[in-house]
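Given as structure tokens, the chain that follows is alone and in the form predicted on its own.
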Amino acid sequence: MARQFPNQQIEWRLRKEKIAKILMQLSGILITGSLFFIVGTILYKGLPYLSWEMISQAPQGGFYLGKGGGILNAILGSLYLALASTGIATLVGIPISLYLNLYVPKNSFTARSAKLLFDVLFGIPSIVYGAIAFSIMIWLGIRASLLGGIITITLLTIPIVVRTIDELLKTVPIDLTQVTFSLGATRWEAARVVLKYIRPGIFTAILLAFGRAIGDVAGVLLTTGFSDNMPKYIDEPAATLPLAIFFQLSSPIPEVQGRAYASALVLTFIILFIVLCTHLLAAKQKKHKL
């Protein structure tokens, strides 16, 4: 085997650096182009059908046949479902992550098994959660309703919150917890210090859970039901934006299909608003930390 001289090694390393840089640039262009293509398609097909009437009114008779009305019931249903399930998942997920990182030894069988379990739960398709939640609803005597959807999406988003917070806790310096314990703090007091340190990242975890909750279709198809009425009670069927988009795209009427893209545009705007709010809160927290 021929021996490479130092100059040849340097040239080969520089060549690999250029290849890696080109591949990263191509990946960035591909992802950005895909994003603009998706948003552009939704804007092109949905913007002509988007109106204040569509956003501010519930469906009227024959809405899915091209007649009057709007999707206000689906907007409210999606917000109620996503906010409730994300809030519950956050309240449950954060203590679980703190327990696995502060109360249980990191290399113990319990910690490793629990994290492996949540990794598996993280990758399970939402339709499986829907089937499990549907079984729970039958056992509890709950019909398809907003409550059933909240149960399903909460089960779906808890692993997201737990694994995201777990990764955030890995970024906490070991010295921070050691100094906290050396000052005589309890584990709960140390947990409060750690939570304050990772607070900006918690907003990201909540955003991930909220985005998954508000955009899920398969999980709520069996458990939430669908209704043209405004969501008033938790034990009644409720419409969601993903299901409204699904039913409208299934229609052979071009106007109804256009409304589906307009509904997708509304859903995109909601996600964009949540993203902007999250970034503003995270930036504010980082500023206070500095």
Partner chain sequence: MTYRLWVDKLVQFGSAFLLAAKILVVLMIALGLTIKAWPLLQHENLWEILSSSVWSPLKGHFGFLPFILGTIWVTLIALIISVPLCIMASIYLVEFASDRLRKSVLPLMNVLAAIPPVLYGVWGILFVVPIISQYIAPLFGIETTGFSVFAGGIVLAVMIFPILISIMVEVMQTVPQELKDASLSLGATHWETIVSVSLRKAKPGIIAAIVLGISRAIGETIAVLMVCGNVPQIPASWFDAGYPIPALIANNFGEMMSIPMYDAALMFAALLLFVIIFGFNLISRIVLSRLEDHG
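If the one shown is the form predicted on its own, what is the structure of the form predicted together with its partner chain?
What follows is just the one chain, with no partners and no other molecules.
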């Protein structure tokens, strides 16, 4: 017990901790602040240009030169596109995730590698989907259209649906499925019980996919084209909101740029609304479990 450590400089050690803590708080504030900052900037710049005309009318002649009209065609185009692709993605994605969780043994090679694949696909950028879809469309002789956009965005959103639902299925207590099976249920019947259990979560998954679909540019840039007309036919080019923002922003005319900010604000509202819905649903899911 004779050995003693050198002077321990405890004050310096504690000061280091304090400094680190301040740095950590600053980082946290900066990161959370960035969100409010982005929304604030768009709100500040976009609000003066936002008008009822903007969201209730299609562009009139010379709209992109600063004349009258609105971006209703783009809003509707985006909604159609997002609704259709999210719908298809849900119909395809739910069976896939149920299959991977209930039909295939959980830790089998198939289940694991398929889940890994979806994780990886989740990260593939939409420009890659867009590029390949565009080439296939040229090959098949389809021109840029709402349909092309829907196909591209569906491919993009399937991994989101599968991954989110897979996460949800992990939270289903194993007892629930076992009890159902022990009553003599088939796997499909068990799947229906499980689906009921995670229902609020499914809407969350759908909303997530919807948010991603409505905001995507790179995927629709090549495949959907752009149009000043209201979207009426699935085989015609259609305007989408993000693309409308993008095009208006590159205009040198201040009035048109201002409309870009207003359009950005509309998109922000749509996204915030979706996020709010997911949040409320998540709270409901939690309650449901208790």
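Residue numbers count along the first chain shown, from 1. Given the structure is predicted, the values throughout are model-derived calculations rather than measurements. Between two forms, the rigid core is the largest collection of C-alphas that superpose within 1.5 Å.
Under a superposition restricted to the rigid core, does Leu140 display a Cα displacement of 2 angstroms or more between these two forms?
Shift at Leu140: 2 Å or more after core fit.
Taking the rigid core as the reference frame, is the Cα of Ser27 displaced by 2 Å or more between these two forms?
Yes, the C-alpha position differs by at least 2 Å between these two forms.
By how many angstrom is the CA atom of Arg15 displaced between these two forms after fitting on the core?
Here the C-alpha difference is 11.4 Å.
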